[in-house]
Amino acid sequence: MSAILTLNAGSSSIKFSVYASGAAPEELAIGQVESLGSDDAQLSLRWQGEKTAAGIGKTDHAGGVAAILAALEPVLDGRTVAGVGHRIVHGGTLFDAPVALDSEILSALHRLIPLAPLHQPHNLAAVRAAIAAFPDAVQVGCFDTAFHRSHPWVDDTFALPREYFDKGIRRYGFHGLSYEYISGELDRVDPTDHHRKTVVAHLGNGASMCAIQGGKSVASTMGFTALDGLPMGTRCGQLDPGVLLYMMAQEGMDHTRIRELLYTRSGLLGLSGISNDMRVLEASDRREAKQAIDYFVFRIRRELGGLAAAIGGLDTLVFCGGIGENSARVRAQVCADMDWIGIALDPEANRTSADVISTGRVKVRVIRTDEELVIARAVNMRL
């Protein structure tokens, strides 16, 4: 018997899951290592309906993978890990589908680090740790940018001299694994619809939206980096580039300080001064918390109109991600007074996060996204 391990590495965390391989991957367990690099790193595991958590001490990504392997011994129960799937944020223009990783491809992905400096190094660190742990397993890279390689040219380019487009300065889009899963789920739950004109709102600590037509990405809110579009937990979202020129000239800010500001001190955290966690903001009675939520919703509504225009209308709106799946308040505010585009919510269905929460012409769905399953399927095909 063989198993598939998936790793989704962030700057201080590693999400993981293990599947039994076969005709279709069967989930055995899921978990997460959090607070890597700190003194109180912790591993949580959900298996056989129970969730456990334990501290693992101060460690890096390699140590985190080692802790995962130790925790999974009883789960594997003699199964051999035949394949490891990795979420890799940036595939550039080179990769529009999952690929088996070798030294040449890893070198190419390393060269993309400047395009995703806060994500790519950690993704690749997890790959190296997995290769050391499972030298005989197939290692498969799955790219957050791949789903968006179907973008038309007008959605990929910026109005800069064309030489920069040829150098790779273009709109890549992200959260592609989530959008791929949602697209497949829409085919499964409503095969006669083919989600002709769909907008998916992936709302979480990282947030973006994507217009999908015929199962392909037509336009997305994230661009060259994962900073663009919607405000996020700590990332700014859409920003006039003139603001950055001003900060350099008038505030004396260099690249390091600007990057830290835009990636880690902005978004919901920066607007509220309270937290990047939507649950905390919704529970707060402070004016700043409400304003942060209002701005988040405002940007979603702005992007929804633009994405619907990009595909010539709207048949389906999907909410996914931690906020999209769980925040009835955000969903209600996004959809309020949207009858002009065909959106009307059923308040009770929305309150309970039902599969379908709408009563209007546009079908509004809540779907739990599953990036790990997309990765596991890609590995399973190569076993």
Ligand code: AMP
The other form holds:
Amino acid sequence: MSAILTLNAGSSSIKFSVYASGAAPEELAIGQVESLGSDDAQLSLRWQGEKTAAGIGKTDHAGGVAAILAALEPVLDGRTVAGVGHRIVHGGTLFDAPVALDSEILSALHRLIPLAPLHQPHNLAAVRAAIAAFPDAVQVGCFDTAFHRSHPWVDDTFALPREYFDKGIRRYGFHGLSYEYISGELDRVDPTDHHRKTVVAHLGNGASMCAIQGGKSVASTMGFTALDGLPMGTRCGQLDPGVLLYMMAQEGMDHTRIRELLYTRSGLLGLSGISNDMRVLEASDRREAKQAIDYFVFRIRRELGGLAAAIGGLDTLVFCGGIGENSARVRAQVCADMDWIGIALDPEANRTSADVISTGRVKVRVIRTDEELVIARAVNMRL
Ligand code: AMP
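Alright, leaving the form predicted alone aside, put up the form predicted together with ligand AMP.
Whole complex next, starting from this chain.
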């Protein structure tokens, strides 16, 4: 019997899951390594209904993969890892589907590092570590950008001189694995919805929205980088580019300081001055916390209108991600006074995060997203 491992490597963490391969992958365990690079890296694992955590000392991504391997020994119980699936943030314009990773493709992905300098190097470090650990396993890359390659040109371009588009300065879109999962789930639970007009709101620490028609992404709020669109835990979301010119000219900010500002000090954290965590903000009675939530909701409502216009209407709205799946308050605020577009919430269904939380013409759903399963399926197909 063989198993599939999925790896989702960030700057200081690696999320992983392991599946038994077969007709469909079956989850055995999930976990993550956190605080890589610090003195107290930790590995947590959920297996057979139990959650365990242990320190693994100071280590890098390769050490993290080694620790995952050791922790998975009892889970694998003699199964060999026949395939490893990797979440890779950027596939550029090269990849519109998962791909088996060979040295030529890895070189191509390496050349995309300038497009995603904060994520791509860690993704590729995990691939190298996994190749070393499982030399006989198929390694599959699954891209956050791939689902959006169906966008029409008007949604992919900026109004800059054309040469920049040809140089790759265009809107790629992200969170594609989540949208692919949701699109598949809609197909499963209600095939008629799936082929109509859907907007998905992936609201987590990273947040974006996507308009889907006939199972294909038509437009999304994230663009060239994962900064655009909605405000996020610590990222600013849509920003007038003139602000950056001002920051450089008047505040003397250089590239490093601007990057740090936009990625790590903005969004819910920057607005509230309290936290990037929605649970903390919802529990706070401070005005700044409420204002941060209000801004988040306001931007979601604006984008909802814009995305519905991009696909000429709305039949289904899906909430997913940590906030979308759990925050009845955010969902209620987003859907308030939306009868003009056909949205009416069922307050009790919303309170309990039921599968369908609407009573109006537009079906509003809560779907728990599962990016790892999308990756595992892509590997399973290749075994
Ligand atoms: P994610 O990045 O998808 O794991 O989502 C993380 C975000 O979801 C954080 O802002 C959490 O505060 C938020 N979140 C998780 N559970 C809840 C909850 N029960 N109510 C409100 N927000 C939540």
